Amino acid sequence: MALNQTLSVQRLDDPAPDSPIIEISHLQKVFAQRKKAPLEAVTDFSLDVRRGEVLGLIGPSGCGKTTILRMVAGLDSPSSGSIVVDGKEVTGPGPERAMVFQDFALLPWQSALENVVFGMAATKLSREERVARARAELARVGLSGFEDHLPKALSGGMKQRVGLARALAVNPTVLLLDEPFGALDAQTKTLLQDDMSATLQEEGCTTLLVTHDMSEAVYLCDRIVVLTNRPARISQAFSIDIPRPRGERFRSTPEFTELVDQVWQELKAHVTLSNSQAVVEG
């Protein structure tokens, strides 16, 4: 398959995808600093992403990625500008969105079944619906057998498929993911890519990823954005016409490489030492 076939380019100026669930307008964030001038991490960014979409973004550590993700998510609020997911305003944390956190985030004195149970407590479950469906959802990521194990017990890919459990267990509109894989070795990582990708196709949920990883955003998206450096704004966007899943050997064909090496071309612009010195997340 040629590489033009595989990969386009998205003029910033296209009209906006069909059925958009995710709306992001004019959006604005600055950062109060003690003693400093205010910090501006995002500034005038707007997406649309569609129904069922896998998207990317990706760019210099400290451009804003996740600055992004935690205002899509409700937990950080724009400074201006508006996120509308589902006809719906964003004005704080919502059961149609679910996060998967870099760190795990789990609670340390909680098992794992109680970690995915305690992530429904918003809901309308009863404890007992609660619990079947967090062993449900524990069981799906191969976790059957390790309900009743503390955090401490668990590996490091372990723990992340007890975030991505919790996550799925609430049956989110939107999944957003915070480099799920990042603290993770090289061979966990690909091997839980390779499930994520599967589980993404079969729960077919809207789906935000930040990563600072390439190879990540091609093999898993249906679209990457590349950032500019801090503060945020969109450099280019890419499309892949691939279907998804794509299958582990789809990593050792030329396509894939080359499919990498666009994304570089454009990331590596942005991309500077200092940025290893930013205050902003990603």
Given for the second form:
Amino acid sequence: MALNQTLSVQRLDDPAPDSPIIEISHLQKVFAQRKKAPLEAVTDFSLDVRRGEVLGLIGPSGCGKTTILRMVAGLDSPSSGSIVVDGKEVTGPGPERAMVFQDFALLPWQSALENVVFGMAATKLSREERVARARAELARVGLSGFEDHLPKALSGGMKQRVGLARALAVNPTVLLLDEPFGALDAQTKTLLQDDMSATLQEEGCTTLLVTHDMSEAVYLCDRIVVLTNRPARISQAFSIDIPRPRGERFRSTPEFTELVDQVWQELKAHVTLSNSQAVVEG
Amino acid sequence: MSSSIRTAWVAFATFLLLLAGWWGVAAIAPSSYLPTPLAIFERLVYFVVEGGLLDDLVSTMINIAAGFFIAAALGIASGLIMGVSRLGRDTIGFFVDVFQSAPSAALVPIIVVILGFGREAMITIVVIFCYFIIAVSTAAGARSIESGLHDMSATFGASRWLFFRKVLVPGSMPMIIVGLRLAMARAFNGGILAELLISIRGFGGKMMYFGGAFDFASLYALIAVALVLTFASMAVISLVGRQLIRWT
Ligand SMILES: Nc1ncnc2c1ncn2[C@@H]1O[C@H](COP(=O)(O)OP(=O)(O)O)[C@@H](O)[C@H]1O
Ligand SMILES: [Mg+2]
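Form predicted in complex with the partner chain, following the form predicted on its own:
Whole complex next, starting from this chain.
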């Protein structure tokens, strides 16, 4: 019973209930396809995200999570509906939004340092300032001494740390994370989640975390939105009213297990459905 | 490294084997069109000592180098445009597709009519021989850049110029080098063919001369020189190229 309370009670330490920083209303995305019926990836998706909130988007694979995130990033435009970030309608990429990619998206021919510097392309900083900030961000994600390494000389976890440093270096208001640990092994993933938890706390930036990992969502997020099968809609939202950062011990509490299970119970129906749908389509 | 040393040894052994086979045949059944390797080698030494070949060689190499560099500039530029722009693909790309398989040598009379029998015509022929392969492989290189890097550049607001310098050019580089390497072989072909067809001058002219005089040992010696120079030029491109793509 106590658990249900944790889930439902709204945060009391909320800052003045100001207007949300991300307002997504009635978002829809339909992909035109050659020689096939148009594919609706997202339908009637509405969501407000508070300033500083870490919001998890979780759903079956192929349901439309990346599509939503790409639209918030301004890489794709909605078929209908709107996305407003910090009072401005999103019409393309912008410096107040930074993204971390599942496959890292590092330039293989540039050093870790230069990759982070590249991310500051749209800022007004001088070259010296960019380099100094890139060094500082790399140090913060634990990569001091690896500035001159090419991506191929870095492990997967280190590559994603570079990706994170690159995103944080622009001081974004909104951090967009697309399965940032999806390509990593379980141990590296756990380590990075701990670091991410601390970093998100320090930075205080509003975060959209796309994941298919329930424990990752429960560990890192203030709120978890479970999506349906494609086309993605909101199936259920869970608030997790446990102060962040939660500390690694949190993973071994019964509370954690219970929360993960609750998310899973919600997600399960869609995952099974999506598998059978895949079989029918295949 | 050890694997490339092995490759070199196997290649060298194959070469020796072929040479031995040739020698055997030439010794058993002597004929004017199959001189022994020794006879060819003697001609080679003679040319080197006497130095009569040098002017012709330099003249031909100038055509080849000029044509190659012009083709490289044009091919890389148009390849990059084809690689990133739909319009570029539909215009230049279409042109390249149609003309890359056209028999280049058949264009020689037209070129001669327009440019005469001088160096300009021969350089133009070299350009035509190498341009297409450079353009096509550069375009393939540009298209091979992962869409994730395009997305990343867009999210972080990279300007077109920055994208060009830091993403497009380095990302296309491996295929540009492949194209240049293949083009180098074609440049030698084109340069010598131009002289054979247009004017009895330069290295190609000398080949024509010895061929006409049935001096096949000299002809083979010249072919050997051309092959060695081609191979060496390609090796230089590989070596320089490897330095440029150390990140792979
Ligand atoms: N550019 C596109 N064109 C056509 N279909 C697409 C495109 N991008 C994504 N899709 C489809 O939209 C659906 C949702 O994709 P995505 O958002 O990547 O799912 P996920 O939730 O796994 O991130 C998938 O079925 C995918 O095949
Ligand atoms: Mg995805």
